[in-house]
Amino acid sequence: MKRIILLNAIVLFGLNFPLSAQNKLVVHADQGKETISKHIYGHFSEHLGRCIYGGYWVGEDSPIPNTRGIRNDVVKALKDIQIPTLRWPGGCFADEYHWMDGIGPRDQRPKMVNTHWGGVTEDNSFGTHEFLDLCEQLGCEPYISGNLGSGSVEEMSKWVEYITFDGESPMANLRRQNGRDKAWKVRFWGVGNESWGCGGNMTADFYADQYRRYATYCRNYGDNWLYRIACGANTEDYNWTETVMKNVGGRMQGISLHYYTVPRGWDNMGSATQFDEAEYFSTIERTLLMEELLTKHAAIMDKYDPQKGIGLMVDEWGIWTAAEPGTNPAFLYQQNSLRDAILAAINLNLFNAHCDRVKMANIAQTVNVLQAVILTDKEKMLLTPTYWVYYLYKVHQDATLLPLSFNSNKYELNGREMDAVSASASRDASGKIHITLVNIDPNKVQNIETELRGTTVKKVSGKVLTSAKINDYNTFEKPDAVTVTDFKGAKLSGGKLNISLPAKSVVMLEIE
């Protein structure tokens, strides 16, 4: 009887039991050649729910500390993770957004209905000037999604001119009239969003023709050279990628990919915090589809662009669960647990591994929507477990990817299995090596025997993100329930590095 009880305890959700077997990891520190673009660590913010209003924007008259209406606490938190890129204004909202409604005196801006997200009134108080002010405060690059779905070629062309032309023209003079003399630098420009769905329900052939037309009039002014991003595929629509690559080719600099991890599927999405181990396992299985998507879409791109001049931009990704009970379901407000942090870390490791083709990724969405890194409630703000993954992983931005040889143990449940550990490594400009590791197994410690070839290791330090349960999360009452702490589980011995990863954890090691 005691033996049965012990066996049952071993498989209970959330308990830690060490493995006897070793994972074997080799970091080839002398072989790196690809750069991990910092834009892989980008973010996405749409006019949706409380992402913009209450998330970033509170207005100059708010008692919440702000700079020209933009929350100081949110700006500081995002600067602390070195946010490199911010995509705006959508999303589906982008293809019903008419930019001229969002410039000029705020009390004179026309209102509109946000038909995609709850039918609420959009007062356009946060527009082009406010967004670009936000990006300047953050020190990040803006990525603007232009309206191809319900807009016109003229409208998009004039928006580019308004923002980026520094000479004499009607649009540049209108910008000056609205308080901005000097043109902004905006490289990243999306020509339509989800044109296969909410952005117009187009066929791939029709979209490719529309892209060619619109992009022709998205001009380069002065030294502002646009990086034009075509609407790419929804998940595994490989025909869309094939068609756009074939028909557009070198007229674009990037092509997008959207994929969301939906724990139970779109008909019954599942809770952000109420799930068992079986649902955790299947959720990670679903997110691991990203590896297949990156590989197959990149293979199609290689046919038409063997020199890899066109970037694959995963500009919407993350976990999508049901909205929190008691909130507007159209506002997509969900909590954020340790599961979501593990999911984010796995995806970022994958994007790093494919950095020869993946040049940007934008998690959806930054504040108060979907897999947010920040949640706000009036004057209160908290950092989610996913935020702390970005805090740990910022060391990879613009670093050199180091190849890995890895033999991982398996995490098994109900006859299915996956690798228990996900890993990535890079060398930064100062020569420091960083390894990010994810122990996907919620029950067992993973011991990793690590060899660093081509370098001498003198010192190792680290940080860890974990908690008692896989569905733990932060609240406004307990904002630090899941947070980063010092990691003491890495030891140097005989020229090798032995690592003991706690169950359900994300670890960042710095090696000198």
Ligand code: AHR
Contents of the next structure:
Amino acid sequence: MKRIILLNAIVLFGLNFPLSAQNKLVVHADQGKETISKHIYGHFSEHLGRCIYGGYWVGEDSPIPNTRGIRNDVVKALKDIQIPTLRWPGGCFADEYHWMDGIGPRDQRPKMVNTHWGGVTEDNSFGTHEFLDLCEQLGCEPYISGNLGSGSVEEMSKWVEYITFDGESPMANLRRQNGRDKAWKVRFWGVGNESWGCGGNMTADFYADQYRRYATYCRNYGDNWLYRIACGANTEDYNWTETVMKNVGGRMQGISLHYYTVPRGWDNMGSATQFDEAEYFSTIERTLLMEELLTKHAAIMDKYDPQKGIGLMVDEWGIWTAAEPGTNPAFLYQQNSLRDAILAAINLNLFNAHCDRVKMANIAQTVNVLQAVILTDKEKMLLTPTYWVYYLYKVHQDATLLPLSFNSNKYELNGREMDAVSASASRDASGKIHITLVNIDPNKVQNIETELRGTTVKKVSGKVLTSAKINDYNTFEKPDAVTVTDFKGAKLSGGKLNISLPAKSVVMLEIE
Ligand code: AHR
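Condition change, the form predicted alone to the form predicted in complex with the ligand:
Below: every chain and molecule of the assembly, starting with the one above.
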């Protein structure tokens, strides 16, 4: 991979850009054919800890300002980052969720045990109607994960009918009886989650057969065309992708991929806020595995689907640390530091770069769980550093990816090295160019000489996210400790753009 990048650099930069040149960026503004799907900026929310309950749902009688039981502050914050998609109800929870328990009068809904996440009682007060109301309030597309692990084919089939059929039918009539006359539009439909693990511990062959059976009965009603998403691989399980691609093929529109960055590995996890530079470095190394995963899973998909009709949906990703001390470990509540924002920004740049195949990505999990963009404490709410990355990066949604030629300085520690800068660029519908840049190096400013080939730059402005320490984070007492400010480090000179990226920062530039 490195060799190819190096050779590209020689070809593209020629004599004007000798190999020894560092931090030279060319944005090919006169090229670009792939659209960065807005769904790359999607989210995932599960019935887990305080994500749904407390995070979104407070109930209609709550003193916390709400609309039909859903918190107004959280809805507003997510609308401000143009949340495009929300995946629900799990996760592992999805494969033991029986949707009929979550419809009808709330006080009559049966209760269940949430066995995956702490054995707490789930009272089903947040169900299909509440979720789809949430999506309507957010203005985002729902992505429903159906139960293949412990639910029946009939159950999944009826759920699709209940939600999307507009005519006379038992399920459509039941929906009307429960207060919703018009069918909803739901495109994204997951057929099982982590079926290789919590979703049934299946083999790839067995799952592929099950998928074919379940998906057959997930019907397209009227003009509601389902985008069926098969359960894909865990991290480097290339055999899973190969088997599902071979045996399911065009019966699916998407296949998922899950990869979590765990700073110290699953045995010891690592803290969300207490880590040294060595751990920061190795955490970024771990997150960069995403590049290899996207490349290799996409290569397998190319074999069976050279037209790239099937999307690779990274529908769970993010940093997974130990839970905050003093909280229920099964609730996966973790703080979120500048490190996590940098990690998110790197991954989003990677998804953009692979947008010919990656059609969706859903960070886990929006509110109060894992790499959350929002944390709440009763009536209080804060926006995490990761939130601000989504705020900066929303400019890429549905924009045209612009190819880059980039020669980055290295960030070195204890004899190991990685590129110090990660970058991505796009052109939006109005013609504006946006470049997102991450200075991964926590110690050094990175100066980048940038050429925008094929266009003339008249004006540049920007925003930056940084802080004094890499493990700085926001608290309910100091909610704005890590936030975005105006960026003054980009200067135009002789048609070139000289950018000075502060150490450990994420920058978004707007170029007109
Ligand atoms: O996001 C937490 C859990 O991680 C999800 O429920 C599951 O799909 C994955 O293992």
